[in-house]
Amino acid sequence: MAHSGRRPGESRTRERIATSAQEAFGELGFDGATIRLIAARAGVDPALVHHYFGTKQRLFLSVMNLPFDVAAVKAQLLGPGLPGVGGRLIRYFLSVWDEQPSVRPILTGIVRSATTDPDAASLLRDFLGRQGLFQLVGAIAPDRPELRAVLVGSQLIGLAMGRYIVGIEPLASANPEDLVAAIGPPIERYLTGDLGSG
């Protein structure tokens, strides 16, 4: 009797490759993470990586999706009201990096790779644009949401790059609540303040 669908081990192999790819892209960026390295970490032949995912670009796009529920984040940030929303956004952003080990390699890989790979840059633009931050900022401040989203996004990318990618001290080891106190007010101004004529 013929069976359809994947054999039992196929999905586990695919998951091992995906996990290995997330970690490698996170540590080394798009250019540094080779198919051969990803395959070796997953314990498979490089041909299997191509079999399941095709090109390195397709592998990157398959495994580096940002797992954020914009509606849930919006409720968390706006539930207490607008005052303090900048600090809550920074606290949430830091918690994603510091407390969600499954998400950190994805974020690290996208930020590391965005400077050299157009697909990674596109993912980052999607996060900043209409797919993510734009929706969030639009709910907070309906006037000029695109500019506000980009201003906030530029601060978040800079924070991520300095704290998590480059490891600039004392930023890298700073207490998260100190960063909330320092960065929250300018983020709040970007979200709710006067941006001048436009």
The other form holds:
Protein chains: 2
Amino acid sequence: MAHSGRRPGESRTRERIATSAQEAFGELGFDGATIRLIAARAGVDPALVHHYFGTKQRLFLSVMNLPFDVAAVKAQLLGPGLPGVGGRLIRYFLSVWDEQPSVRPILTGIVRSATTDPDAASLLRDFLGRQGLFQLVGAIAPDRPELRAVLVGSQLIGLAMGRYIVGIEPLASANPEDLVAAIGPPIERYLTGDLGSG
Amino acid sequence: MAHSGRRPGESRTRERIATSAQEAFGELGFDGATIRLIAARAGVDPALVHHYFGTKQRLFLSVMNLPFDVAAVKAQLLGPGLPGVGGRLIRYFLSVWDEQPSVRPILTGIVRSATTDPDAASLLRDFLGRQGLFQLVGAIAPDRPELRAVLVGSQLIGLAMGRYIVGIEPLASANPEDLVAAIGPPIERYLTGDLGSG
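Okay, that one was the form predicted alone. Can I see the form predicted in complex with a further copy of the same chain too?
All chains and molecules follow, beginning with the one already shown.
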């Protein structure tokens, strides 16, 4: 796309729209962030947003990209061996939210939007499924990897909702290592333990 | 309020607006459900919605009431003793979503809306905090009951998101008893176990 013959001014405008869209989706969710608002924040006409990105759905999917290298994360979590993998996953998850300012509004936007928009829901399903968590779980658990992935995913979504999106105390201000100690073992049970039936 | 001198026609109109608001908040979340849409579905003028309920925030808080008897639920979960309380809590939680058709859109509406609206977020915090889960946890755990309550709450919200709101497979179609077996023990650990630090 960078070589499609766009002039530099066009690239900058496109980038400004993308940034304003990321911020608006992050703050307001898919429904709340209107094309009109995104355009106003970027200082352009709404028609230009449609010109560069098409529909609101396509704009959302274009800008909500997460810079995760799944293979690298997998190596980091599984490198030290299986024991402790639950705690390492929680520590990694918290570090993404706590320490990567540019990623947080994107993740927030995806979770917010997934509650009402089918495209965002599909993105979240991918992230928890074949594109993301499933690759980690598939490398660990030979039995019922899909169920294990969604069990882990459900705890991670709930943690994100409580700590970052809705802000429920004392979850919101808890020390990360306290959460690693409390939530790590349940996550490890979902990943490697006996699921109790099946 | 039933004795405030309203004529029967007024009560019926008010009720029709409340029902249409519950359904709209449930389907579309707080932001998506506009007063105009709620009025149209109830077959009344938007001004009448404001007349009966005031602002959209007040309408939301008026109609999103959950018919839970906390004392009765507590007795049901703790009656058989402490062991197995995690599984019983999950079974109860799933039965509310699966078997009470009128409650499901309300819960969905609260979770959806809580991701963007401060009033709905406050309602969800109450439900997981002093008004709800906290009363159960307070009766079980003398140490760190607030943290235990939000840990349980985070898993329950994530389960609701994955199974009912976003619809992630195989969580969405899993047999309830498989989920009781898989998620009950982690919940029980949050309620009664060693949280690993502190």
